[in-house]
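Next comes just one chain, in structure tokens: the form predicted alone.
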Amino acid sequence: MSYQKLFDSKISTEAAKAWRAQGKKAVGTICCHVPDEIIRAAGILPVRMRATDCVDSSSGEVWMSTFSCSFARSILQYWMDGVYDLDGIVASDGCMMPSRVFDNAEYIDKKNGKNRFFYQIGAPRIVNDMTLSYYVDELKELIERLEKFSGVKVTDEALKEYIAKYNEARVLVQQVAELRKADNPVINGQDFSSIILAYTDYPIEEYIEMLKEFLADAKNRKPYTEQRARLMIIGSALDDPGYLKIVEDKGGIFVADALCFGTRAFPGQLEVDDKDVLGSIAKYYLERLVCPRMMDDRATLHEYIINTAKEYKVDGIIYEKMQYCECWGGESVLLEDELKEAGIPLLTVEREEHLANAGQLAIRAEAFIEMIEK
């Protein structure tokens, strides 16, 4: 079955190579305020960049320093190593780290005599009429640059076409997430993480077909029945299903998340105002709950985490934060008391992109699960 590709979390470049072999462009995207719908409407394939399985980011560290998060350093490492052989990068300033990946990748390209496409979107950290207008202007400039780059005119009709496709994917991802509500789910956290990561590698049309095939066959999957605790995972960008496997091997099962490489990658629906299609896109991407980078929706994000934990009957939450993570690094200071008040146990763990402390994580996870059982 072709949907089995959903469970291969290794970075695949097959789709991008096939796309470019047709004479079309493919660009890497970094962070969550880069609208895929706009890039596809320009005839370009967006490839969400990640750092899965990067074990050595020493060259990236030379450019970005040891005080940058290892997720970002590893993306730059993959760019320099040619793992991502693409026509350029479109990034947003979700936090400082994507900006540093962008800056250095562009500089390295110019230093090496290359002339690939680079554009960074400025995304405000609060939402009001003024910041929304600013973000719309940023997207207008992005469109102008993409049109010149690809030679394809971005029309409202094309934007609405791809909004509809990505909305379909959002519905299907939510249907997959709903499977996790069962007392004995047919999908665990490692599986779900792999399914979400697959969207980074394939055109949305192919991803939709794989999701449909998986959902049609889900009833034939064997339920997970040995779990000792239902868990939720929140925190920094997590693009390694192996991290979840370590915890699940100790008897936990992840049934919910608040991750940008998780359900937060496909939140809700993008509602279209036919009179202002670009404004609709800007509103969706600026208002959606993804991470704590927004200064005016932290309370809403915390409420989402608590409500989701209750909805999915979660016994405890694991909060993983990347060392030097700007967005999630200190959020536990605000969130811990709220979870305690809600009666939801919390385990906070620090991590790096390369999974080097598997034994320590396993010990802490097992102790957390035993505490929940007692």
Contents of the next structure:
Amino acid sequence: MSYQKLFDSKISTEAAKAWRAQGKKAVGTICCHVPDEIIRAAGILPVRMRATDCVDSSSGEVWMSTFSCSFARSILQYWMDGVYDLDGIVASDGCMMPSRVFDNAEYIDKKNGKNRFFYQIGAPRIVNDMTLSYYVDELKELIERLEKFSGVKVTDEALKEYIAKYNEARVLVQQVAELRKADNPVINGQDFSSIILAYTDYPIEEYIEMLKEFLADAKNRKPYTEQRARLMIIGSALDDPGYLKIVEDKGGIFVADALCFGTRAFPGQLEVDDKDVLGSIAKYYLERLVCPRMMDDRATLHEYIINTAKEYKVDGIIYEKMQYCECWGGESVLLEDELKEAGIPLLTVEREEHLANAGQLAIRAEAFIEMIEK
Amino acid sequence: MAKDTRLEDAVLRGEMSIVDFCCEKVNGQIERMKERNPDLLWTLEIQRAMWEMFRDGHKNGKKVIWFGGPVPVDLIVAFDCVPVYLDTVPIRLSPNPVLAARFIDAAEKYVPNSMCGIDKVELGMTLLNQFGPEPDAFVYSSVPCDSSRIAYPNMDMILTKKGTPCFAFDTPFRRDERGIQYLVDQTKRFISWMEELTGTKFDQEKYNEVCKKTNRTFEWQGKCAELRMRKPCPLPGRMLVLNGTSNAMSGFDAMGDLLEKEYEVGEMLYELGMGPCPEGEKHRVALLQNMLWSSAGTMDWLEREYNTVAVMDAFGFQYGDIYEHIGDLEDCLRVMARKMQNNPMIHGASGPSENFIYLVDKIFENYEPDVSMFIGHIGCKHTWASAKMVTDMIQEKYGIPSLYIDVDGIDGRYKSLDEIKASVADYMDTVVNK
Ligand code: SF4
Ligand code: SF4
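Starting from the form predicted alone above, please write out the structure of the form predicted in complex with the partner chain.
Below is the whole assembly, all chains and molecules, this chain first.
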């Protein structure tokens, strides 16, 4: 196996095809409160849906209107176009846009007489004992549905097996992220983004192997030395390394992020309590830092951004806001002042899923890099 | 004669609070109404009662509690506090685009302009600290939408910095038994929180009284809704906006009084064969999303020009859940949880699209409109993202095509009344009356 697949950000359906060819099910997942460990324990392959390279989302727009997040509607487009040939979709209500992708996809599926598997769980937006137990119940129901669908009983043993695997991937991804701390890192933002995106398409075992191979070989990679500024990227879902390339071509290098298709995809470790395996999963997924879809983690999120920027010796932050993304779009209210106070320069840019305004981004990035370079 | 804009100017200069402005405005309207149309005075009384209650809360020794989204308002009232439904602010300011713009622009310094105008006004008002009486607490919910989930937590952080206590409800995405119990459990915690806030114990008797008043409100509201099902519909489209007001005021006599009067007048008009359309009702329109707050004149104009009355809007629609066992706290909390899930706007906008489709289907079944309009508030992107499913259902099941127009229900700068009328007229002339 070659780890080079880690650097190909295009959506790959080969693993899902191979999986299904064995008579097993594969489902698309939207948003990150559907624990992959559960899906795998039910014998199903989770494929985190994304919209990389989607240049035309006009059919998605017919269903979701122009007033929709283009990342979300491009996923719907890919679903309608058959880019994802899967057995269904399992989603959580990240923000309203993925929920509407789910609703429309299910509706269209039924209309076309396909009737694939669709299930959406509700994930709390506040963390406390009460919300946690609600989330546990949601996951219990998810398990029941998945068991019926795949015919595989979800046992504590299977859950623990996959927790261990995903924990291993978490450690490895964190090791990859550590590489970015170097003054001259061996990976840039585009590389890191591609590495993270690869997890969406492959079974975790294969992903782990690729990460191990890559890490073993990392020391042989030529470090990046030409950069004029160390950058961090925060904001809406970003599944396109090409976007980062535009900025890095202007002399910046992304060394940190707070993206859902970034470091936040594999945070910390899921600690298992043998007496309550499902409760442990729920606790991890609910308590980890996610995005502004949560209502009570804003201060922690801001702290994380500032601390990470310091830890990775960042010269400036680029804050990308997808048009019609309220979640991240509205996070500036207190964050802007907090970054100012912390002395961290900020560039805010609006974007769409496909790179329509590359020229403008390049100009703004260049000016920003010039301003912050040391 | 040039319009007297002294009040508006004072708000724009930041010298007058929103509450004082609204009180002055309503009182001015009432004075004019007394001269020109004393029979209609009752339509304004609720506005006066509400804004003066907000203004005088502290003077009357009560705590003023802001709330956003579906929360157990009846409990706030039972604790003898003043519940301030924040959505009433943007809705009240929306007919005046310049005024609404002051608060929208203040918010847009930080948030995207695509965010819902309702939430922008509420956030802007908090940033500018111009509501009027300082809130003693802020209670909010995780619904309806992404916009409110930006506005409320940010307002929470701003208010918390000032030492204002805040309480947040996590409203479940789906509507089911588990969701009801989840809300009941949180409401019990809320009761303890209110006890601490007010320094008083929960009083079952007081709560029973509020429940009775709320029941009265919703019984009359239900009757008014039934009136709207009749043909011809005796009540004007403009009055649909009151469906939202009852969110804030259902636990007060004034709301029940108003709806009782509305029913009485409607019944009388029906008996006389009269309604809002001068030449008799030709068409009945269902609005599939919000009321057009910033351009409510469109409703009057539709009635005048096209003899077409708006019979119901999908956001204002009230399920009208009733407390059946007053005195049984557990049962009442369950009803309240249902009310929170079935609140106007929440029922259609905040959960899975199937709820929205179901709701619109109910409206078509019960009100029998022959015209369908998705006059879509642009801030409400998630209802836009369900719109095709909803309008496909209407076309397939009822054979009625739908008009789509994008508007900003709060920010009148987006589209003028004339522009909206032109689009509606075009549709009425070329599709409905062809
Ligand atoms: S959080 Fe933003 S980018 Fe992500 S799906 Fe929602 S609207 Fe789109
Ligand atoms: S109108 Fe729509 S966007 Fe605005 S607050 Fe209500 S649900 Fe949210």
